[in-house]
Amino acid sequence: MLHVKNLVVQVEEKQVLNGVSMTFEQGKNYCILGKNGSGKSSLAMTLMWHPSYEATKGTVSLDDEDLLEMEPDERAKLWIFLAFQSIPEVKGVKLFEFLRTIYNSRWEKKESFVSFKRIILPHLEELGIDKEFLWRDLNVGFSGGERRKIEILQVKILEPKYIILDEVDSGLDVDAFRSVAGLLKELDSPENSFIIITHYFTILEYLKVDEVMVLQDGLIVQQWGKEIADTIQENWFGE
């Protein structure tokens, strides 16, 4: 399990989380709702150790491992993945070499150019990504939908247990969102957990959740179990 207990976080001396406690169990999906500025993205950034986010109190642990003492790459190796709200461009780094590097690091392998190409090409075909993208700089000139597909590609090769989706609808038109959400639905399994950070319900049409939490001013103000989560989804989508 991924445990967050009494977590207090500040950014440039401004407190953005005020004692948050929550538990994420592998195989279950979670939705964190809240308005802009409520602390949702701050939680995601803290879990993955963005250097601007300082945990001043509380603990974060995964299977008794202390995450707050770990670097981002160490947390990633514990099967945690963050899909960014705003996906950055990385000039000078080719997509192929980026993917090969993270794959080799995650699985402690040394796949060559040729052997990794055999691994990655079937995934590109499954996701409908043009193989020419492999030789372009990472995310440079990519559309919002293409960038999201590259993140899903990373999930497929890294196989994380905890997948944090930080407002993945951001920057997508309706058709691109449906495509991305459908691909995420295909990844949903008892072997992983989605932690969906959003202020819209639309993503819940594709990913069923077991628990809903509402953040406000850096605190959890409401928390509902599966029955309420199912009711929200059924009423919202008319199932």
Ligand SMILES: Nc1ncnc2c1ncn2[C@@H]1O[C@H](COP(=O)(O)OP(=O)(O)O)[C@@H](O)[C@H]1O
Given for the second form:
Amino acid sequence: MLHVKNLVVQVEEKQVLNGVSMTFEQGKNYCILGKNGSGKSSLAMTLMWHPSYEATKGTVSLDDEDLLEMEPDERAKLWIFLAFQSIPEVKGVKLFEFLRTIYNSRWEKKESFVSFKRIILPHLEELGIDKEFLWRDLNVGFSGGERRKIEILQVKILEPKYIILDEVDSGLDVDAFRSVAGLLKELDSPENSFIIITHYFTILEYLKVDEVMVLQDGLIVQQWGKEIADTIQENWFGE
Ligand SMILES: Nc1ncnc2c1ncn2[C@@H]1O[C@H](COP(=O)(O)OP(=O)(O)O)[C@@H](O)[C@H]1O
Ligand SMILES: [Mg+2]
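Here we have the form predicted on its own; I need the corresponding form predicted together with the named molecule.
After this comes the whole thing, all chains and molecules, with the earlier chain placed first.
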């Protein structure tokens, strides 16, 4: 279970979260709604320990371990994955080496060039990613859809328990969005939890959620359980 309790977060001397509490149970999916500037990405960044986001009060714990006290290398082994609102390009780092490094760190392995190639190629094929991408710099010149697929590839090899999607629809055209949403749906399982941050409901057509929370000015102002979440989904998509 991922527990956020009374979390207050500051960035550049501005308080962006003002005492947020939420509980994420493994296997359930969640949706966090909120207007631009309400603090959604700040919450995601804090859960991923972005250095600019400082938790000044409150706690974040995963299965009773205090996340905020952990060292970066311990955190890397944790099972939280963030799909960024805007995915950064990393010059000078080949996709293949990036994937091999995170895989070895996550599973405490020492896969070689050859053995990791054997692991990664079937995943590329499944996702319809050209293997030439492996030898390109991470995300440099990749389209929005290709970047999202690379993130999905990371989810496949890291098998995180908590997958935070921060406005995954941003930068995607309708077709690319459908393809990405379909792939995400395939990853949904009782072993993982999606935390879907959005202000467009379309992604919820693909991923069913158990709870909806509304963030406003760094505070949770509404919280609905499964019944209301279902009603929202039904009314929106007419299922
Ligand atoms: N790195 C930053 N430096 C300064 N202000 C920031 C930074 N990140 C976020 N903020 C501010 O914090 C508030 C919440 O932003 P954010 O969490 O990105 O909102 P959302 O994702 O809901 O649109 C906004 O007012 C934003 O301008
Ligand atoms: Mg945001």
